[in-house]
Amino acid sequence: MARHEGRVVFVRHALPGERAVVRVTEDRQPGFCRADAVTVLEPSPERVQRPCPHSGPGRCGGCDWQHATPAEQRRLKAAVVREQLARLAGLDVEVVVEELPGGPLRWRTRARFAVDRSGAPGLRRHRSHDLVLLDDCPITVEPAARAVLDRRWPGAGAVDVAVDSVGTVTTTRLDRRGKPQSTRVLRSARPIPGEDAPAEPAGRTARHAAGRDWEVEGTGFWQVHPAAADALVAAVGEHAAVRPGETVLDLYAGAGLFGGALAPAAGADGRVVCVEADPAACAAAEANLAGLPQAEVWQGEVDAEGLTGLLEELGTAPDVVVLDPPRAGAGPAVSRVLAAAGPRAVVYVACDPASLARDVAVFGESGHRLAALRGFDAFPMTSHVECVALLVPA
């Protein structure tokens, strides 16, 4: 964020501290100005190399950061996470964002690729529906990113692909309104011997976490960076601390990760309660918990209205509350329902600062306190974040 005269200017493509001759790019009056910076004339000493061609002004709208130090970037995020729990949570907290194994590259194993009206794919510019065309992408793993970017999609508006922790890769043709047309597995690391693996309809696919392997719809949700979902998991077991007998309720649980995790710690006399609201998310989620017989999948939306029945109906209060929803966090209505219920802990991961502080306050006003925070590195070269927050009664 700069100032010119007297007028706030959003900056991309540069860092703290420099001096940069830039383009507007948008002009909000009498508000704000977003902008490029097109020359650094006093850059900083965490300024380097982009190592991606497509990655810059006018460019590639996918990365923020790759001009910066993986480790400048991660002081930037946690500056961010500590920012947004001051401004919008009243509190100041020391954030530190952990570094995930495997270096800033290389990392996305779920991507989705805009297709152009002759089939060719890439990725769009910042805040537009232009798009750069890629020959690769290179956060994103090898087997993903040659799977779409080596070939042409004509009739499709978008690509869905994910590779799973066997070396699957899966990929889903969407049309230009986001409907998904196919699903196919394009290759797989197991194929008949002796035989090429042909392209075969995609059912699951294979992700190893927490010790053991776990089924997921072959381009559905799971951490997209490979170390995520281990490094997710021990933050979450560490702060939930779980105790033979509670009751676990694993909310927006997808397909059981959190809370197939926490079952063994419940013990038989325990009970765990995952709640998704996708219905192929639960059926893998069944398979995935069929050996924990504390553990059950309620398929529904995570709201005020249903989490309160949902609570009526358990017929005892949650010990332990498991939260993961989307960017937009779990809202207010939805902390105010959990806070009442209870628990002596709440265990919040999130991806959007912002979202979280928002709730945090929620929760705060509502009678439980911020007791720990940790931060992980799972998006190197852009600006997102992921947070593992632990809320317990004030």
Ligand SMILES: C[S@@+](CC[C@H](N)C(=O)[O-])C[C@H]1O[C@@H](n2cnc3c(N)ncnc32)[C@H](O)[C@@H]1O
The other form holds:
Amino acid sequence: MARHEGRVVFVRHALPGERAVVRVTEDRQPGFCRADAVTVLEPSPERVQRPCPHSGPGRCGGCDWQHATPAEQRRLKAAVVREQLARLAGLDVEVVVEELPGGPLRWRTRARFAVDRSGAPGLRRHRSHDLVLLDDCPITVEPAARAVLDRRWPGAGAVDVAVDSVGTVTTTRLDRRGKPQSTRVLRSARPIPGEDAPAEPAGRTARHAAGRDWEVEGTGFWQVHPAAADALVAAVGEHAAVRPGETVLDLYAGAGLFGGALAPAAGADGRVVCVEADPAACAAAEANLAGLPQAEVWQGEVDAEGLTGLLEELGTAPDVVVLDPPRAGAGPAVSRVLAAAGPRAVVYVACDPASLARDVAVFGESGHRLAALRGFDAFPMTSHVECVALLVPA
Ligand SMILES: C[S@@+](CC[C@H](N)C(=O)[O-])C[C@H]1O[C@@H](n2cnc3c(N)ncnc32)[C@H](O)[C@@H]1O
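Right, and the form predicted in complex with the ligand of this protein, after the form predicted alone?
Full complex below, order starting with the chain above.
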């Protein structure tokens, strides 16, 4: 962030402390404008050559920080989380963003590429609908990049791709409105580096995490970074510290990753309820939790009304709530209902620090304080960060 004649300038492709010539790219608001650093006059010691030839000013908008060392990227992410918690929740928290194994490239096991009118795939420029045609995307795992970028997709608007732990590549063509047109599954002999392959390939796509295998629906939700599921399960388990006989809610459960991993600790007398809106993810969760009689899957929307009904039906207050909402976060209404249910621990997994900070503030007003926070660099080269927060009764 720079200042010019009293106005704020948000500068992409620069690093804190650098002197640079910038080109204004957007000037629509009285208080601020946006710009790209086009010539760096005094580089930061943390500046590096961008590994991806498609990134940089005016080019692919997929990555934000290809020009920074991975250590600097993690420092910047920690600063962002810290600033959001200060600004939105009034908290002063030390934040460390931890590195995941595998390096900063070839970590993306799920991606959506856009397709132009001629059928050529690529990614969009930053804050633009313009497409940058690509022959490679170095943050995407090789089999996924090759499956999409080595061919044309006439008639499609976008393509979703996912690669599982045994190398099965699933592509889903989407029309120009984002509706799925068709899905194709390709088996490959090469597993994803960083994910141990399951002993037996299970189901249509198979992921290995937390010491066991999981079925996932095609290009459906699974943690994108090959090491993220293990790291997040460990952090959630540590924060939740589930005891035998406890009741655990796993909200926004996807294929049941956290609920399935926590169920053994709740034991035969415990209860784990996974709540998920997407029917295909619920079907995968049912399969994944089949061997855990204390775990169940409830299909439904997590909103204030649905949650109130669920808590009534449950008949007992949850001891632990794990929630892993999409970027928009759980929101104030859901956070208030959860806090009022009086769990001894709320473990909030968040991919948007601003949404997390807003909801932490609501939990604070409702009697739950932030007791611990871990950050993970689950999206290297981008400004995105995954956080696992523990809230306990104040
Ligand atoms: C970030 S993913 C988390 C999945 C799972 N915890 C995991 O780590 O694999 C969020 C999930 O929430 C689901 N979801 C989104 N909005 C929802 C809502 N309002 N109610 C219930 N589930 C929702 C999505 O379908 C998705 O599976």
